[in-house]
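Take a look at this single chain, the form predicted alone, given in structure tokens.
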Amino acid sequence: MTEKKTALYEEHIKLKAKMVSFGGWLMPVQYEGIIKEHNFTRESAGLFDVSHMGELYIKGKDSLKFLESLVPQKISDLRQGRALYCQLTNDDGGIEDDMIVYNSFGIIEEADYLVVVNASRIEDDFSFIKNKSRNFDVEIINKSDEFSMLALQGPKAKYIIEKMGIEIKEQPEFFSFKKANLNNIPVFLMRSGYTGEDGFELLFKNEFASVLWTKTLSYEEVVPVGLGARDTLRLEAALPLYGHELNEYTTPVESSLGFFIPKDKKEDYSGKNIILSQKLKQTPLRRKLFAFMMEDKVIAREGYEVFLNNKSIGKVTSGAPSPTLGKNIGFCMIEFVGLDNELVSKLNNIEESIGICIQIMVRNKLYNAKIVKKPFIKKKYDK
């Protein structure tokens, strides 16, 4: 299969970015180095090409009713111009994808709701959602090929946006969006991101990609950032990644996303019975996601086995050095089947699970780690 290129591919080549395959796309993994790009984003502002993400428009008389049947979250609570983090669940309660749903009434003419999905899942999500919409008066439109998206992240992001034409007091609040003109370019300006920092995601037509990219990078407070630093930034902020922490066989509660599941949603959605039963602790969890920090100076990578008392109990889902902390950190999924009830009870209690010692197999040797509280660093979202 031929890998896709974003509208900014040539710009990345000009900057001598190291390009890699990611979710069916050729994307920059780094420009001048992961650690430098990571730290610059934490201290100033980083610019990410996230044009590989997918955009779906949902419109029609039953658009709200349909979305209520599609995700565990309460879409009826989503006010105009606001966004909501959601999971697309299947009949077994597993996660087909995680996504952001925007109430775009009065903001996007062609859509009642804008749904932003992961790059590797665009076609699968579109097909899944279309199939679920058969009994509703609703239209699902895949607009992914028409748009590019930039993420401007970091403590100085709001000042850059101000320089580009939107005063700070006029900028959208966290997890909301609006129409805007940045240097006379029409964009949908979203206050969101994937780094744990304050920042924005800019959605716009492909034709403006190079101009907007070049203009944003003209400010000395901004550097281009690749997928490598994007991963370490999101990991420090304890943000899950589909295909790693999230998958079609694991429920939101097992993926430690129970906080996002309302107990009192009346509408049915795929997998509601098992998800709600787990949320209410009526059904025992089969597995659970934990954050860990290495005590020994090794890096635990995805797929490495996790042990407790010399027994294999799970696998690392993500692992990397934390430039901010100077420690090696990660996520692991621990399987509860076969564990004694006392240990499972302890793991199911957030406070009691913190500090539990585990071992991770790295190059055929066990190294010590401990379960820690999430996130690894405090998030700095500007409310």
Given for the second form:
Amino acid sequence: MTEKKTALYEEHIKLKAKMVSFGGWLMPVQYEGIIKEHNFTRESAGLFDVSHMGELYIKGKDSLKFLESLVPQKISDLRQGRALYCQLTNDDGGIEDDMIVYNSFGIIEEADYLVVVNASRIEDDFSFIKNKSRNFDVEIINKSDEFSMLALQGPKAKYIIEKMGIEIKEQPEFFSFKKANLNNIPVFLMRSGYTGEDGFELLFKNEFASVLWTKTLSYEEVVPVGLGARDTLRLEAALPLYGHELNEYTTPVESSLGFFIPKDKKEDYSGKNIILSQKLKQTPLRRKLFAFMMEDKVIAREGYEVFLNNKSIGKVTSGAPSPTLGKNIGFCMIEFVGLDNELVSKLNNIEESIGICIQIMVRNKLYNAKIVKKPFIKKKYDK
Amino acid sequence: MNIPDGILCSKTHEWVLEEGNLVSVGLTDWAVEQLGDIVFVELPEVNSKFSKDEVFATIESVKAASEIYMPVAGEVVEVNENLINSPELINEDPFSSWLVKIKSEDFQQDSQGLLEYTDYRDEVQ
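Having gone through the form predicted alone, I am curious about the other one (the form predicted together with the partner chain); can you provide its structure?
Every component of the complex follows; first up is the chain already shown.
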């Protein structure tokens, strides 16, 4: 299969980026070095090409009712111009994808709701959603090929956006978005990101990609950042990545996203029975996602086996060195089936689970790690 | 970066340099560039023996762990302890950052399939 290229492919090549295959796309993994890009984003600002992300438009008389049926979150509480982190769940409560839903009534003419989904899931999500829409008066359009997206992340991001024409007091609040002109280029300006920093995501037509990319990089406070640092940044902020922490067999509660599940949503949605009864602690969890930090110096990578008292209890889902902390960190999924009740009840209690010692098998040797509180670093959202 | 005379490279991106009766083994500049920031090095114990093409070390970049193969058979007589605390030295100068020094069993024989540096660069580019 040939990989797809974003509208900024030539720009990445010009900057001598190392390109890799990611979710069917040829994407920059790094420009000058992952650690440098990571630290620059935390201290100043980083610019990411995230054009591979997908955009779906949902419009029609039943658009609200339809979206309510797709996700555990309460879309009816989502005001115009606001965004919400949601999971697209299946009938078993598993996660088909995680996504951000924007209430775009009055902002985007052709969409009541804009849904931004993961690159690798665009086609699957589109057909999944389309299939579910049969009994609703609603239209779903895949706009992914028309749009490019940039993420500008870091403490200096708001000053850059100001220099590009939007005063700080005019900038959207956290998890809000608005139509804006940046250097006379029409964009949807969103206050969100995937790094744990304050920052923005800019959605705009492909034709403006090179101009906007080049203009934003012309400020000395900004460097281009590849997928390598995007991964270490999101991991430090303990943000899950689909296909690693999240999958179609594991519910949002088991994926430690219980915080995002309302207990009192009236409308039915796919997998509601199991998700809600897990949330209300009426049904035991089959497994659960935990954040860990290595005590020993080694790096635990995805797929490595996790042990407790010499018994295999799960696997690492993501692992990397944390440039900010100078420690090796990660997520692991612990399987509860076959564990004794006392341990399961300890793992089910967030406070009690912190500090539990686990071991991770690295190249046939066991190394010590500890379950820790999420996130690994303090998030710096401008709320 | 200084490329020592007489260096030979393997297709799996290790370099060897015969110095007296010892052979230094390291990672090529090309491999290091591909890996990016090196953050962890796991080296073998002194006196351990490896056959040709056997994994003897692991190098981790931010993104991934890579196994390093022994280009010529031999016994480890020295490991570069500096790299344990400062793995970034490999990024700074791959050819002075040897990983191990070994006593080779049959350097003439084992090094036959290895390439001169210029031929190696030609091959990987």
